[in-house]
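As structure tokens, one chain now follows by itself in the form predicted on its own.
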Amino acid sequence: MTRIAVAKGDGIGPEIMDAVLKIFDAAKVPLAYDFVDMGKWVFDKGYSNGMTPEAQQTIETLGILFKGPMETPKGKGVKSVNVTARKTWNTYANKRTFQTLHGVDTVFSKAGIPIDITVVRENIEDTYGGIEHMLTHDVALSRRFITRPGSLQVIKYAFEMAKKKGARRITCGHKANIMKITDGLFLEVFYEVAKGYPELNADDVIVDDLCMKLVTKPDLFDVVVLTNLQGDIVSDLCAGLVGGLGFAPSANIGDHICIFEAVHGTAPDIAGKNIANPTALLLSGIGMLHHLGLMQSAVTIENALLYTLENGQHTGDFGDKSKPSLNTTQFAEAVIANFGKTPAQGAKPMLQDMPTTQTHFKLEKNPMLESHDTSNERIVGVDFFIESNEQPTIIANKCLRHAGVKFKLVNISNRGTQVWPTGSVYTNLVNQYNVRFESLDDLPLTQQDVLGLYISLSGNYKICSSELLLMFGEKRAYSLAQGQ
């Protein structure tokens, strides 16, 4: 018997976790369930992350999270529960599988168009470290992590997956033709991994084109990485392919723990009233039956549910409209009564249960992530992005006076676009500058030169913020200025 944490979730978490948790027990999967305290009505008692310290301990020695979706209060100034859940566990890899099934009527069903694509989204990083700061009152700041051993991490979990899979493609979504720093590391790291599976496919597609191709080709895609908020996106457009959020299951994939879960809304104006569709969560819970081995548990209930949407039983939210809906419970348990039944499309071979040990970890301290990096990093300049309303060229004339003997002003652009040396006075401005200086006549430069820049600057102008401009061996680990 193998223990799971469960943690019912908000709205019509509970309903569909019940309905669920009935299709296990009725197919006598070996589960035990501790019951764990998340959510909005636990942020609403006090505790930011929305998690009980009781519930956070039971996690962390089971190792498994099975959730419903939980909703985070607006306003309040607290992160979401999921994301928080999804970074302090580390569980990098955002799986999420897109298939067509039958009884759940959609475009490319109809026209006989069959979906079956992985999406895989890198988990921790991104825009998602939700590190935010107002630099002017009219200018805010996200700054955006893209790691190479995070990179390294979701991405080798990709191509194992797309391996056992037996896929014929996999393809990195990106967006390097213009964040060339960021989404070039992720696509450099794509690559670097893809040699090692010579027997992939491996291609990329830039993002939006990427959007393109799944709406009107489907079919050509198989397995899809992708960076946090691009595979957000790209995930749910997916999953508007198969049905929508309510047939999409999704999974959280880490070293240590993982988290099983539903990631539609919690549906307020239905709680409670037992009409939800628990599709998701079940899918997601066959899901977590495979990751643990429990292979014949899970093949039977995946086939009954099969079984159950070819042959029309549905809930109010799709099917057959001529057809009566059922209930939660009576989905349930039309799913129930269909085991050992097979749908005539898609049914899944039954296979043997895998031995795997539930293995507690104990880690003593954090893990730190770190390649092995052999270049020769220098500083070759500083960018300070400067609050002012002042016209280009007068602030180059105060920041020409503050260069000194080691540094040269070479670049000022606002909002990314180059204002000066050359510019355009139709390009329109907003009161915070980036003021570029590098070393002059290729001179080495320490941290001191750049707080002694630092300090004269701030006599003319607020230093909002700062980057240092550092060269790896010979290539550049900044990037230009539109028009420089």
Ligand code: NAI
Second form
Amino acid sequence: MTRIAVAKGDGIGPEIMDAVLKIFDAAKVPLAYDFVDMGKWVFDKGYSNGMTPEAQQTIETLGILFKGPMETPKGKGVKSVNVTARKTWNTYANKRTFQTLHGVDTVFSKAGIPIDITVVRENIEDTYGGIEHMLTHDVALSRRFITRPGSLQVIKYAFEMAKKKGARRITCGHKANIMKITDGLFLEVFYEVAKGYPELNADDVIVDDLCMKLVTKPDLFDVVVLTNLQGDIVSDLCAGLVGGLGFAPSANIGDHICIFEAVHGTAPDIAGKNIANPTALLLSGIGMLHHLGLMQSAVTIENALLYTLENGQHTGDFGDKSKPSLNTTQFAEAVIANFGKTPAQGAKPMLQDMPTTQTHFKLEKNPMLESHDTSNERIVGVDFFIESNEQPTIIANKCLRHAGVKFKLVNISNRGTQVWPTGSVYTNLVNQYNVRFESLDDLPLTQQDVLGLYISLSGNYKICSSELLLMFGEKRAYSLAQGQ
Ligand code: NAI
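Now that the form predicted on its own has been shown, please provide the structure of the form predicted together with the named molecule.
All chains and molecules follow, beginning with the one already shown.
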């Protein structure tokens, strides 16, 4: 018996989790459950991260969490427990599989176009850090972290998974043409990792083009790997291709802890009515059984589920409306009644159970992920983000007075568009500029030099934020303003 942690969640969570566990019990899945307290009602009890310390301890001990959807209380300043769980336990890869299911009609299934796409979404970084500030009353800033070690973890996982799956193609979705440094880093790591997998056809597609291609030619794609926000959007798009969120399972994979859940939320509009579709959570559970090496249980349940769908048995949110729909419990019972049957299309071959690869072990301290040494790094300037509603030339004249003997004022930009020394009067301005100073005559700069300039400039302006301009060897580690 393998012990796992189970959190039923909020809204439809308990109904669909009960249905799935009923199916697991009927299939005699060799799992034992430790039920843990997580979700909205735990927030309401005063636990600000949405889980009790006992829940955290149990999950960290067992290494596997099977969870229902959880509600994030609105407007109370609390963060989503779903995102907290993924980030706290470094489940860096969010794997979502989208397959044509016979019995779930879509435009593609009707046209005979098969879909089998796995989206691997980076799960920790990007704007999901939720690090946001108002710089002025008019200007909000979100920090977007893309890191080399973080990208490496998720991209390596995606290639390994694609190889195991026998995928033909692995595609990186990105926007590196615009975000050259952040998405550029993700794409660079993708091609570095690709060198170790010559058997896979690795390519990249700009994310807007990817969306268009996914809806016109979804059968061309196999495994797609993306940064967090783009991956979130693209995976919901893919859910739409195969029939909606009711059929979208998800696994959050880390080196120590893994979380299995459906993509959909708590569906408050239908909660408590016993009419929700448990398929996405059941598919997530089947993914968990595969992960645990419990292949026989996984195949038995999946074939029964596919048979049930193919047979036209459905909950109210999909299927043939002329046939009466089943409620959540009846749907689970229908799956159980179909154990041992195989669907005409897409049947899974029986597999032997595999010994679980023990990835979960106790950590003594927080792992530090560092990939490069910093010896050839130098400071060559600084960007100050200042609040001002003055015209660019007036700001330039004031800033020039602060440049002193170590700095030169290089340019001024507003919302990333250069407005000084050259620019256009047609560029609309907001009350926050970026003034860029660089080292005079390429002299080396220190942080103390930058602080001296900071103090001097602060006599004239409120400095909302600042960034060092760095060179890594001969490589510029900052972007140029539009028009610079
Ligand atoms: P939602 O996914 O809960 O609902 C969207 C629509 O899909 C609703 O009409 C709902 O009835 C329907 N739906 C969802 N799952 C269904 C199912 N299994 N069977 C039949 N119909 C289903 O998204 P929404 O309304 O944006 O979010 C509601 C709450 O869920 C929010 O508090 C949100 O923060 C939370 N949420 C939690 C997630 C998680 O725990 N991983 C993921 C997404 C949202």
